[in-house]
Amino acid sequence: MQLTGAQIVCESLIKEGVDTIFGLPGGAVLPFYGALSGYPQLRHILVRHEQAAAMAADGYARATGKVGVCSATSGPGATNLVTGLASAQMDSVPIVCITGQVPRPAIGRDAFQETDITGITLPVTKHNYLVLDVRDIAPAIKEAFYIARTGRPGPILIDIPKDVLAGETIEFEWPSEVDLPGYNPPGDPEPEQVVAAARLINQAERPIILAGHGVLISRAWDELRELAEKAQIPVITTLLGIGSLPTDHVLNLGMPGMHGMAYASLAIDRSDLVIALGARFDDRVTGRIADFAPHAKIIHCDIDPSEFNKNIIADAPVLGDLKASLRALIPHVNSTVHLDWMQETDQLRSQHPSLFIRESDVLLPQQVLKELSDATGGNSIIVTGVGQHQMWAAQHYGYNEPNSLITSGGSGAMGFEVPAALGAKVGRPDKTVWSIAGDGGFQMTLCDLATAAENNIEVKFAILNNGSLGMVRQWQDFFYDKDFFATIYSGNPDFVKLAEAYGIRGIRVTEQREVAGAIQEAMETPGPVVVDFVVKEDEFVFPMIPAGESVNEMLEQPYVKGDRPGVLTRVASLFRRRGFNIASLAVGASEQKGLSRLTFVVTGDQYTVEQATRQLDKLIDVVKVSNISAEDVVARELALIKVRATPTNRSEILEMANLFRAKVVDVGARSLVIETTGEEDKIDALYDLLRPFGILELMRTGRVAMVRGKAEGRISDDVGAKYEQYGRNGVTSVGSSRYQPGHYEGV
């Protein structure tokens, strides 16, 4: 039969398992969207934007593993492409864009909508075509699709001259194969890079593995499993890595960097090798790259070989697909059990509470992740955009199946999550599909809830409504003095009128009572929903590793006073910028209402003191600086111990808390709580004498101290002197600051 060919190029879509086309038509198009009605099995979702099309060809792709397909028309429509596949290229996302562009006499003479649309997207595709002949156009179709989903996948765009799919009509034949002399995927890795692999994973006794997301393209998330309990090592997930290990596994934990979890960053310092799974090494993750990992050997399986030592030099790269990499490592490894570096990595979770979620009268937006988690089970598609939304989606939702969180990682493009969650929901109908958003990138394409609504796409889309550019604001506060410029959306619509205009269902939360319900409400509500959850507005993300710093400088949750990011934050990074180190430090009230106290321990000469004391003098936050180092104080600190206990040595373990006057404040079946208080040195000792029975957790506050009184009959001075030592290293005290509607104020 001769076929047009736009004829030819549905005939190919099939041929490739195409199912969906997400578009918007055009003059040059045209003659593609005239075939395509003759094709009921090739689905067309019509968006309101390019971009649209293709964010949503990514989401379909990421849900499915399958190529998203996605057609716009040329000039303006081709060039609206550009962001999404930007993003797909950066996050190695398999898509195929079909552009019509203008006929062929009048390419190069600026003709109506005539875009080099080939040499503007050249950056932004793995690879691209221009079809200047019919019957180039099915093994075109061919080639785009086997270069897209092989080696490293990536959007492929294929251009197509109007007289090009309207003009001749030719027999249709499929190629049986593809012809690339110079495209050869890696397959196999080479078995002395796996043996050389294999050593250094025997040889090392805190091992780390940083899955990104190689190991969900590869599909390689059971041999991730499978080489992670056998040598029983611990698993740090990418932001897109997430979900290549369950959540709740014993050995996730969790997402490193600039805000990932605290412990993730400070395991992958501590380790002696990172054994690093389809991942990139890039800036979010590693940091100052000069610090990153500084003890620990570089194992660096991929598929691309252009990323060893892009970033982080490989004392082992292995190059191949994935999958086949980790099934030829798996045996040479040797099952063990790094039982010191467990229990070190259990402590650092400990210590370094990083998902805690605090008290708050008010909404707060990492609350709603939590909550959205609970209710769901971890088994929905979590789609995100770029900002702290995306941060919190990453920290606070947990995630059992792979490929169930889909966000723009690399190219970091606001206005992703609503088409991409389209496409993901389009892709795969059985699952549940939460957009989660910020009000500004909602309203980049939320023009497309026309989409949902048109063709009734079941996605729930959740708004963290603070009002602001978020994650923007929050560097203003950081690095540029809160100079809050053109971040605060005063003129916001109201989500729930605006969702009810396109006849959805719209949902508005304000306070935390009602977040369960309205989560549960959406799901249950047919078709697609909006829900606008109206957060705190100057909430932040934390843990934070300031841009181009290392974990050294990692900025944990800060202390708060009157619910806004105190004076913490501001001495965290004064004491970074002068070197000093700070043993230990202890944050409560004070005497007076609004007033914090820090007491500080900063190991040193008695110099360092007091240039310490100098430089906090400064801080317009603090009221007061006393260095009471030399001064007779009464010091404490307090510590909770939890050590393993058996029946045979619990008594043991009695006998010798109550000989330190320590308290017994929890009983569990195999362990026992122990709160002591005192000076460092009875703290210490106790430590070490229980140590041996096994030490399960340990929490010790850091000192605090205050000078002695002078009244008369006070305890004695030999008392006092018992104190002397707590006084060497410099204890200082500061004080914190109180918010104020429309400035700070020291207090």
The other form holds:
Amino acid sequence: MQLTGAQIVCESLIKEGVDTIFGLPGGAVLPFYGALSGYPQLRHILVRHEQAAAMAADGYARATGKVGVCSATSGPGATNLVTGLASAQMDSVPIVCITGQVPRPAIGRDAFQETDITGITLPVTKHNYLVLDVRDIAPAIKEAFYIARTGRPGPILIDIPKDVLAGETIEFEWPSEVDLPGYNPPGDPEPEQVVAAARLINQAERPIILAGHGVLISRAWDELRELAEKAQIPVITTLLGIGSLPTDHVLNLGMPGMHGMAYASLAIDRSDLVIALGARFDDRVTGRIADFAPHAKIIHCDIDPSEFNKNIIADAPVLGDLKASLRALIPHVNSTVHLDWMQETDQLRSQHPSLFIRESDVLLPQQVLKELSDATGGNSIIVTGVGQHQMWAAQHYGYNEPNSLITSGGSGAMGFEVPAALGAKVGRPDKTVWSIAGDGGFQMTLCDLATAAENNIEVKFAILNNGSLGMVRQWQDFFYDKDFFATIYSGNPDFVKLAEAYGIRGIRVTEQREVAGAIQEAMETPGPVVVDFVVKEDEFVFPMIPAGESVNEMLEQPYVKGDRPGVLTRVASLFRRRGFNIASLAVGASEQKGLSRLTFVVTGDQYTVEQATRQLDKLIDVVKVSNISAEDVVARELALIKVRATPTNRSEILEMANLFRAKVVDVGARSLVIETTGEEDKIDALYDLLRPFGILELMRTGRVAMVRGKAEGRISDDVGAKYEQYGRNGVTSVGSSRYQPGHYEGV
Amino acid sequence: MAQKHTISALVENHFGVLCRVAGLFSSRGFNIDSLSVGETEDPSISRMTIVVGGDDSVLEQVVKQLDRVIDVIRVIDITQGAFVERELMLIKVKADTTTRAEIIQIAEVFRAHIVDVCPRSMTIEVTGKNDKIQAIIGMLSSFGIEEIARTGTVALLRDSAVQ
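Could you please show the structure of the form predicted together with its partner chain, as a counterpart to the form predicted alone just displayed?
Expanding to the full complex; the earlier chain stays at the top.
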């Protein structure tokens, strides 16, 4: 039978097992839609923005493991797909997009709604096609699906001119195979690579597995579990690897990276072997590469060889499909246990309760996620947008199953939360799907609430509404001097009324005690539901490793119970990375229990001192900073000097010590140790006098200083009380500085 | 001074392949010194010869990223291997009665051909390795170079069994 190009497209899609297409028609693609309406086995879901079509196809693909399909018209319809394509490309998600194009004679002449979409999408698709002959349609579609779903999956775009869709008719022939001489996705790994990796695993004493998206794509979660349990190796998951091991599995050590749990990042820092499975060492995971896993060898199992040595040098790369690689690897790995390492990681977990949610009168967003996790038993599919709420969703929901967190990771495309949730629910009608939205991202794609209502797609939308572009606001708070420019959303609509305008039930929650009831009500209401959780505006995502930093500079939330090691490191490394020159440093207990006092002497000009003071103040652990250079201070330093002494000159040395009121604390056959306290110049003077005898060793504490009389640096009573209550190990610092030109007024 | 690597890639002779490869290079930040594409003995396959600047880790990424492109069939780094490398240049140099003879002599030394003579200039065609091309440019520059058109390097491994 003779078919048109458009009909051939439909037949080809059916051959590839497609049953759902998300799309929005237009002039150039209308012939395809004309044919589509005659194919009831291909369900078309009409969206309200093409971006939603691409993101819905993405959510559908991640939830089902099948290839997602979307369609749009030429020109602006096609360009509206780009954000969704770019997100799918970054996260290795298989989708196929069919776009209409202007007729062939019009190409290149700036026709109406013409755009070179194949040119535009070259860098954001795994591959793309401009089909210029009706005979090429079926082979292109067969190839497209093959390329999309094999190897490292990715998005494919097929651009078909209108006169190819609606022109010549031909006999439909489905090709028997694909001919792609340049495309050979790896399968089984090389035995040498497997053996080399196994050897490293068997030798390691502090191994850790980094499980990424590849575990889910390759459906290798059983193999991951087997490997982890056989050799008792703790598992951390990247954002996209969440769900590859249940959150409550004893070996699951959480998520590392910029907003990962502190214990996960610290565990990598201390490990001697990182086994990366289907992870690409994204900068959000590694932080500053030079300081990433400084003591560890790296095993890198991946299907894409271009990831080896791209960001991190792999000591033992294993190229292959992950499931096959793990199956080959496991028999070579010894069944063993690393007790000391297990204890160490457990200790890290208890020392850094990163998921601790404090008490609050105001509704906290973290609390919403936690209650949702409890209410759903960790069994829902969670789809998120991008921002603070995304990180809280990754942290506080207890994911039990693979493919239960669907989020735009590599790209971070806001607005993902609405359409991807629709796609996920359409693909998995059996699961409860919650869309966790930020009020920022939600407003980018909320027009597709209409799609939800029209098709009765039962997604439960939870808006964590803080009236701002939260994550950006957090960065402004931490790094841009709290200049909240362009991040406050004062014009938000009433989301409940908005939902009702779409014919969707809306619920508002403003108090902690309403949360559980609202969740319950949402789940019991048939059809889509929008819940507007009005949460605390200026909440921060902790922990945070700032961009370009390492775990040494990690910020953890205040009000954390338990030991807080690392404060000094944090302060010292602040000084190091800003290039401030510390002449001396002294740390000790202060008058306030739980708080220590650091005294620095910093050299530099006025600008340096100002900067040092401000940067110190930004550290969460630092309670108060005072620059007392200009004040009337009492300053002292302690020095121990070991000087060479023979019986002939010993008495002379002792006399000198007396003059300075220094004490002799040790006498040896060939040396004396003298202890002296005083101002710096007194110590310098004694040192100079002793030098001719021969100084064997010198230890100085660095200056401690205190303002005379008015107690400038003292910790105020209310601050003190707060720290009593929380038993927090914070730091207060009284800095004094010596500078060359100018005069500094003090903090 | 960054190293230069010569890469030979066999690609499917599809519409847009050059664009794909060029776009790949620019989006990954690789530095293309020269690029030439031409047919091979199989009309459905073209050969691209690309000279890239950068150290070994850059080269490793270049080869792998190129290989990922669906239309690219095979990528070989031929910098280390024994290979034949050639480039073709047309160079138009200022020439008048006083200087013409000298220019012709220089061309002879380089086994270059004169392909055009005009009252005030002369166009010379020369083939050879990069250093030979550089040398003749150096020799002719004092006369005043009007225009240069170069193909970029093409290269083939000496062992023909590689195909």
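By rigid core we mean the largest C-alpha set that fits within 1.5 Å across both forms. This one's a predicted model, so the numbers in the text were calculated from it and none came from an experiment. Numbering follows the first chain given and starts at 1.
Engineer: Aligned on the rigid core, do the two forms place the Cα of E226 2 Å or more apart, comparing between these two forms?
Structural biologist: Moves: no, less than 2 Å.
Engineer: Using the rigid core as the reference frame, would you say Q343 shifts its C-alpha by 2 Å or more between these two forms?
Structural biologist: After core superposition, the displacement of the Q343 C-alpha between these two forms stays below 2 Å, so no.
Engineer: With both forms fitted on the core, give yes or no for whether the Cα of L686 moves by 2 angstroms or more between these two forms.
Structural biologist: Indeed, L686 is displaced by 2 Å or more.
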